[in-house]
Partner chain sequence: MTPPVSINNLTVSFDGTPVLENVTFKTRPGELTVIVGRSGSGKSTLLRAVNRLNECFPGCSTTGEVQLALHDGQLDVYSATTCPEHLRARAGMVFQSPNILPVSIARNMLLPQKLVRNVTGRSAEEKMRHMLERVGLLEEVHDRLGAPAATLSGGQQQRLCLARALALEPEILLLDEPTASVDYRSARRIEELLLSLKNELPMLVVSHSLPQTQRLADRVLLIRKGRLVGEWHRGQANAEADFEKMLSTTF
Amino acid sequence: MSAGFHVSKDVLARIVIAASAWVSAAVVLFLFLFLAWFCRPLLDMTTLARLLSWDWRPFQGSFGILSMLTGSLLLAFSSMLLAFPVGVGICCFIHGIGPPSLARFVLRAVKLMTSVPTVVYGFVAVFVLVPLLRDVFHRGSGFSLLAAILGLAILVLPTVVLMLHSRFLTVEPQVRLTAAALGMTSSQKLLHLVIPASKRGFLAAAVLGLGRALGDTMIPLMLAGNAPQVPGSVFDSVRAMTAHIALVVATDSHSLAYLSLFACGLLLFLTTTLVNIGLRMLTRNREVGS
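Take the sequence just shown and give its structure alone, in the form predicted in complex with the partner chain.
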């Protein structure tokens, strides 16, 4: 191969990468502008007040989406509270805590989990998890906040594991030989060298996991029961903003109900962005502090 070929390939790669970066930025900006544009009618104060209320009773003219916002946040944060530590544990198991053969098997299983369509998780949960919850707790139908939290936790688990895994994969080779030469065991290496150097991996896992949990539609739609209310316990039914959009699109068209969808979309967008920025600031502060 000639040197010229290498150079042109390099330049081509750069153009492609730069182009895709600009395209993604443009798409995000377009989405935001699109949502903001359609939310314009909301800017009138009375409409805004009607949307930002706790009541969703479209036939009586109440189109409040705050309970959906609560539902989304509760679902996303609770499921991450569950999935994050479990995911970290699984990733540590893969990277030196567990026996190598079992670790390889677990990694393969986690990768397989990413290729299962969400609706399949929902479907299985409807027939296994929901009846189980109903029979164990005897509280309502089983379609509840708890069912959706468990379902979402399973859904975002591979995201958490694989994000961390990819960070560990870049950090571990940098310390592998040194740790080994000093006589450290692989679990010591993991706990004292790899994990402390993987802060960005933990951040990425949290951001992407939360984003996935906030954005998922199928699991809340199929498992949470979809009652537009603020739940009193984990056994109560909730409705997520995503599920709300799906439900209203499927049933209603020209009304303020429809308009509430754009508000939900914008809120989802803003929540994900805020979560992203917030976590980034949190970790930045911690890095400065230490």
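Could you output the structure for the form predicted on its own, given that the previous block was the form predicted in complex with the partner chain?
So it's only the chain below, everything else dropped.
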């Protein structure tokens, strides 16, 4: 009877997992079809050429969104290049490098960061970070690519840390006896056993962190300056696609500028999908090579 119960639990778990996977796939497919359907009016060559250009001057008939795509990619990848190594360092501090009491405090602080609304980060950065950048570098107004990168790095840092933390918690019990048999210290166990066995955690942290950076609206909207241009330096203003959607949807609902929002949404969707696929392929190739 007990064995039958366990079999039933296993079958039920598989059904739930399979159903969740199919529901998730259906939602993703629906989002893609929704965006593709509303992009149909943009598929003639003249309109497509106006959209896939670098100039956004709606009053002159230029509706190019490539500068916004460039801004989104620069913001997302630059913030992740800053947040990811810092997040790895914090997670290593929590799992053996730092004193236990201080490590617990740092972990609680990181968890607390996840409960802070994004608009609060942006609001504080407007009155603290932006004037600081303006006064220190004396370049522009302070609302810039650099300000948005720093703001997004702080925003995605808890995602990176907590994903790695959950993976380390799963791996550590599996290697505890091996580390004890070899006489390893906590730092040695972390460096030589836990981190090499946590490749999937690093991939998950990279994917979720990058997705958070690509999809955030408030930080680019409040800090980047919203100039639709390709920046020449980190002190220039940029406009991300998410900020572009928020700005246009609040002011227009009939023109080609409004239709460009669906193109931006589709580009964001495809960019995130391609990044996820690329990271998974890279990780798989490394696992096969090793």
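Positions refer to the first chain, counted from 1. On a predicted model such as this, the values are computed, not experimentally measured, just so you know. In this text, rigid core is short for the largest set of C-alphas that superpose within 1.5 Å between two forms.
J.: State the core-superposed CA shift for residue 20 between the two forms, in Å to one decimal.
T.: Displacement of the alpha carbon, after core fit: 3.4 Å.
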